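Have a look below at one chain only, the form predicted on its own, in structure tokens format.
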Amino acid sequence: MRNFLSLRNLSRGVIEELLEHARHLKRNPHSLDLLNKVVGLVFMNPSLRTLASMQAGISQLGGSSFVIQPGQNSWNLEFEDGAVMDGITVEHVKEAIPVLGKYCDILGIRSFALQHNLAEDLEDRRMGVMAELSPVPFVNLESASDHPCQALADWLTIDECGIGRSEKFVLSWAFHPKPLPFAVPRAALSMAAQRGMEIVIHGPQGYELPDQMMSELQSFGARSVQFETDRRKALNGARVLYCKSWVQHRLYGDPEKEMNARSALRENWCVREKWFEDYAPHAKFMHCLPVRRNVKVEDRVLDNDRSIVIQQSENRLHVQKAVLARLAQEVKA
């Protein structure tokens, strides 16, 4: 494994090895897997869990790190070929990424979707370009359309809860005051598909996922995949209810129309404890965090024992350490 870009690029065997090593590291937090190694972290977008868990994990593995935040503690970066750089961008990724790779042994980057072009974001072109430019092993810390560290942590968390790999996984849309891209939904669904789960995407009409995302879920081994607007049908028998918001793909790149389209959905699409009481009493609640309380999810859900959001966040630390330890083997080679 030279890079960690997506679970979709990994074999089941590699995923299982990472999960097993994460379990080992959870029991035995400290090792020398990164002894004398430096991990470079580039955050083009805000972070709490990813930044903290990466730096903590690197330290626990005996390594060190530096953090670059373009536009805050370093220059704004340019990505486009042929760009005339007479504006706010001062440095091109063609120089920045290779240079950073000379200062570290592993490079991790977070770069969210621009939400201008759906096809380009689903292709994850920016993250792919940076991975190709990197002279050292590379970690995707969330990109335009994937969040593999979160997906691996979610897989570990579901396993820990004793939820079978063929049981029902519901990804429910929830209201959010701004349109969000497909990174976490795609990562979570890819994870559930690779586990072989029965997948239901629950949302209001118009929030169906792009055809490309739906078709790939079948190819990854999902037991079944469907979109369902009816809450009772969607949640009945669910063992996991994973909440996230995403943009209407037909309105991608037009936030004003998107917000007009969702304006009437706020009250009915805040996840409530009654959803579980009425339809899914045995389901665990999952969310990648941060979450807007009483906008996306009411307090009663998050403060209930069914919520495993803290466990998910803790497991970010352990799976990322497993990924870094695996990539460190490439450095030695």
Contents of the next structure:
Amino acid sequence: MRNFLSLRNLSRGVIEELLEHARHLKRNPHSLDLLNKVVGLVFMNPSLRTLASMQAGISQLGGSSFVIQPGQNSWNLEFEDGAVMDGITVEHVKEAIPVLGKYCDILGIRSFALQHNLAEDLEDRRMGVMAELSPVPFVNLESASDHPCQALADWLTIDECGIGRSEKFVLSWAFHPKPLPFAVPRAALSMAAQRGMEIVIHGPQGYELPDQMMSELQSFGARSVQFETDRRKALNGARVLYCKSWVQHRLYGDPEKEMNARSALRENWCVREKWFEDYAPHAKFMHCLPVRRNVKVEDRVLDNDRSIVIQQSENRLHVQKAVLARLAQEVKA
Ligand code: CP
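In place of the form predicted on its own, output the structure of the form predicted in complex with ligand CP.
Let us now look at the entire complex, which starts with that chain.
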């Protein structure tokens, strides 16, 4: 494994090995897997969990790290070929990434979707370009349409809850004031599909997922995949309700129109404890965090034992350490 860009291009065997090592590291947090190694971390967007868990994990593995935040503690980066850089961008990724690769042994980058062009974002073009430019092993810390560190942590968390590989996984849309990209929904759904789960995507009309995202799930091994607007049908028998908001893909690139379309959905699409009481009493509640309380999810859900959001966040630390330890082997090889 030269790069960790997505769970979607990893074999089941590699995923199982990473999970096994993460379980080991959860029991035995300290090792020397990154002794004398430096991990470069580039955050184009804000973070609490990813930044803190990466730095803590690197330290627990005996390594060290530096953090670059373009536009804050560093130059704004340019991505376009042939750009005339007379605006806010000061440095091109064609220089920045190879230079950073001279200072570190592994590079991790977060770069969210621009939400201008759906096809480009689903292709994850920017992350792909940066990975190709990187002279050292590379970790995707959330890109335009993937969040593999979150997906691997979620896989571990679902396993820890004793939820079977073929049980029912519901990804529910929830209201958020702004249109959000497909990174976490795609990562969570791919993870559930690779586990072989029965997948239901629950959302209001208009929030169906792009065809590309739906069709790939079957090929990853999902037991079944469907979009369902009816809450009773969607939640009935669910073992996981994973909540996330996403943009209406037919209005991709038009945030004003999208926000007008979603404004009427606020009341009926805040996840409530009653959803579980009425339809899914045995379901765990999952969310990648951060979450807007009482907008996207009501307090009673987040403060209930069914919520495993803290466990998901904790597991980010353990799985990322397993990924870094494996990439460090690449550095040695
Ligand atoms: N879930 C997640 O990636 O959290 P942060 O955005 O805080 O890193």
